[in-house]
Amino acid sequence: MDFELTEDQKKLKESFAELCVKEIAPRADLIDRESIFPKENILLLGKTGFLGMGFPEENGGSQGDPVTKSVLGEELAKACAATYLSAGASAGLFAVPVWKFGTEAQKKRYLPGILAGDKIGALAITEPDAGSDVLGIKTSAQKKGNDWIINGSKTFITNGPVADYYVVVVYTDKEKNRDGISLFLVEQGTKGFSRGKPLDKLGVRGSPTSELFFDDCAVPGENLLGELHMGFYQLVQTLTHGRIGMAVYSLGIAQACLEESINYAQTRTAFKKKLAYFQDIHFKIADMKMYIDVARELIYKAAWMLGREDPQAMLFASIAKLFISEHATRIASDAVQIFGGYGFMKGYKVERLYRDAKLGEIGEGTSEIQRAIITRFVEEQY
């Protein structure tokens, strides 16, 4: 077993980290404070090849593997969680199912713009009465001639207010339950489709989220993504990618909290001593380091398994996401505690990180859903 990054990965990480520090991180506070969609950052990520990493070159992709993308993703999430989230929803949650299940015509139409950062994508699953319960969705599509007529609504959709393209999850045969779900590609501007205003969120405020509405929205038959009634199983594969991505999101935030805490403890004085001299501060930082390093190895293993198309990748994606998302929330809380009153003030990075961290326990399947997935694998094994 080799736990060392390759020389190419190390060099790529170093150059990408420098880019994030110089170009991405300085905009993060303004993006958060003013709820600005980071389109400029996403375009930059497209130019660097980050968005297209691992996708076929003929579709606008670039060389790379899931482990390398995780390594770089940590640097991006550390610099600006909002940019990471919106980029991942577009070049991950939208682009992955198009790449995996789309026709050649669909790949040619949708992937190049998304992977270049020129276009924005979104995956629409969640509804007002169906979050973790995917089978509880009510949005449906009925065949009418050569078209499918979609009716229903979605909510909490990342990139919802700004996306050009959407993968929409619907029932095409409700009575078949999971065997009656299908995916459709819907473009902004389609008659019968509309989107709500950005929702006012606790964190990652630069990554906009909204409702979507479908009122007799007609999409052509060629907009069916993958096989009819196979949408649930296509989602399972897509969300394995997404859960590794969300674990990287939490990892980047946690690493940023650790670095901020160390720097502050080495400069802040209390009782005529630097905070770094106090044992309780030592223990908080030691715990941060421990959880972050363990999580990083879990994520790399899950990403490595994904690259090998190992069936167990789904299990390890859930383990990695569950472990680091819950610990990132605690790490962010400890970082605020180390900063004391300053940590509670706007303008201090740990205050933003504290708000951003919680989403890791909710997005791409809550902690409870991850535990259910892990338990199912354990029961099948034993």
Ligand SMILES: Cc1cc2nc3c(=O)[nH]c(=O)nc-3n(C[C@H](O)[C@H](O)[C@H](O)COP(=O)(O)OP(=O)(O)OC[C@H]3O[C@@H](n4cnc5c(N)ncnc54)[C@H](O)[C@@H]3O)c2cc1C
Second form
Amino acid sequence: MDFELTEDQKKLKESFAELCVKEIAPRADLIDRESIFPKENILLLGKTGFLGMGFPEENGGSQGDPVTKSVLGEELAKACAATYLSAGASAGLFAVPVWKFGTEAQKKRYLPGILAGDKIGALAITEPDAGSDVLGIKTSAQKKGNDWIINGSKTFITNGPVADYYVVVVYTDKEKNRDGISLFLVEQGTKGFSRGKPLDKLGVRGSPTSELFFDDCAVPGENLLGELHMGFYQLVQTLTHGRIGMAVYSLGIAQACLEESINYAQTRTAFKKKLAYFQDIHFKIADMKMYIDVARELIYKAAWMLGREDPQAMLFASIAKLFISEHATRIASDAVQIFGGYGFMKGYKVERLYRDAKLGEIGEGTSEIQRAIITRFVEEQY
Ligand SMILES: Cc1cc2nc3c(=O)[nH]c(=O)nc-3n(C[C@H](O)[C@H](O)[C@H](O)COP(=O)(O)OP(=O)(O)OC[C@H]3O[C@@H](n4cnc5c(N)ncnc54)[C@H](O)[C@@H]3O)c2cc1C
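Switching from the form predicted alone: structure of the form predicted together with the named molecule?
Shown next: the complete complex, the earlier chain at its head.
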């Protein structure tokens, strides 16, 4: 067992961190304040090869494994959580099922543009009446000749207002429950498909989220993604990638909180002493460091298992996401506390981090759902 990153990973981390600090972090506040979709950042991430890491080179991918992607992802989430989220929805939640379950023609059509950052993708599962309960969705597709006619609506979809391509989760046979779900590729501009305005959110305000509407929306048979009725199982695999990605999101935010807190504690004076002198501040910083370091190891383990296609990767993805997302919310709250009144003010990074952190406990399955998944694994084991 070796806990060290390789020399290549260390070098890559260093150069990617530099890029994030120079090119991405400086605009994060503006992106948040004015809810600007960070398309330029996504193009840059395409150019550097980050979006394509681990995907086949013939589809526009570049070399890389899930651990290295997590190492770099932390730097991106630390610099700008909104960019991280939108990039992940496009080159992760959309691109992963296309890569894993798509036909050669689908991979050729969709992956190169997405992995270059030219095109934007989204994955649409959640509906107004069904989020955690995926089998409670109502959107359906009926076969008509060679076409499938989709009807229904989705909500809270990351990149919803700006995407070029969508993977849409529907029932193709409602009677069959989890064995009646399928995935379809829908392109922006398809007749019968429309999207709502960006929803006004607490955090990650630069990553646009919206409703999607399907009104007798006809897509050709070749837009079925993967096997008919196998969508639920394809989704489960996709969400293992997504949950590790979401854990990295929380890790980056938590690490940013730690660094901000240390810097502030070393400069701010109270009672003629630096804040860093007070034991209460030490305890907060020590706890941040402890939870962040434990989480990082957990995430790397989950990512390593994913790279080996270990069936337990799903369990570790849930453990890692649950652990760091809940601690990141606490860590962000403590960071605001260390900043005192300034921490509550717009323009202070910890104020944004505090708002962004909460999504880690909701997106890609809430903490309650992660606990349910972990319990199921434990029950099967004992
Ligand atoms: C910013 C943002 C971006 C998002 N992006 C996407 C996206 O790109 N694609 C997409 O499809 N979705 C997306 N979502 C939706 C997200 O995945 C859902 O919000 C989430 O899965 C929870 O579903 P819900 O909101 O319907 O809550 P509900 O499922 O209604 O849950 C409400 C509460 O009840 C709890 N609960 C539900 N069931 C159980 C249970 N069995 N046991 C215990 N507690 C339970 C939940 O944990 C939660 O606390 C996004 C959401 C946000 C906020």
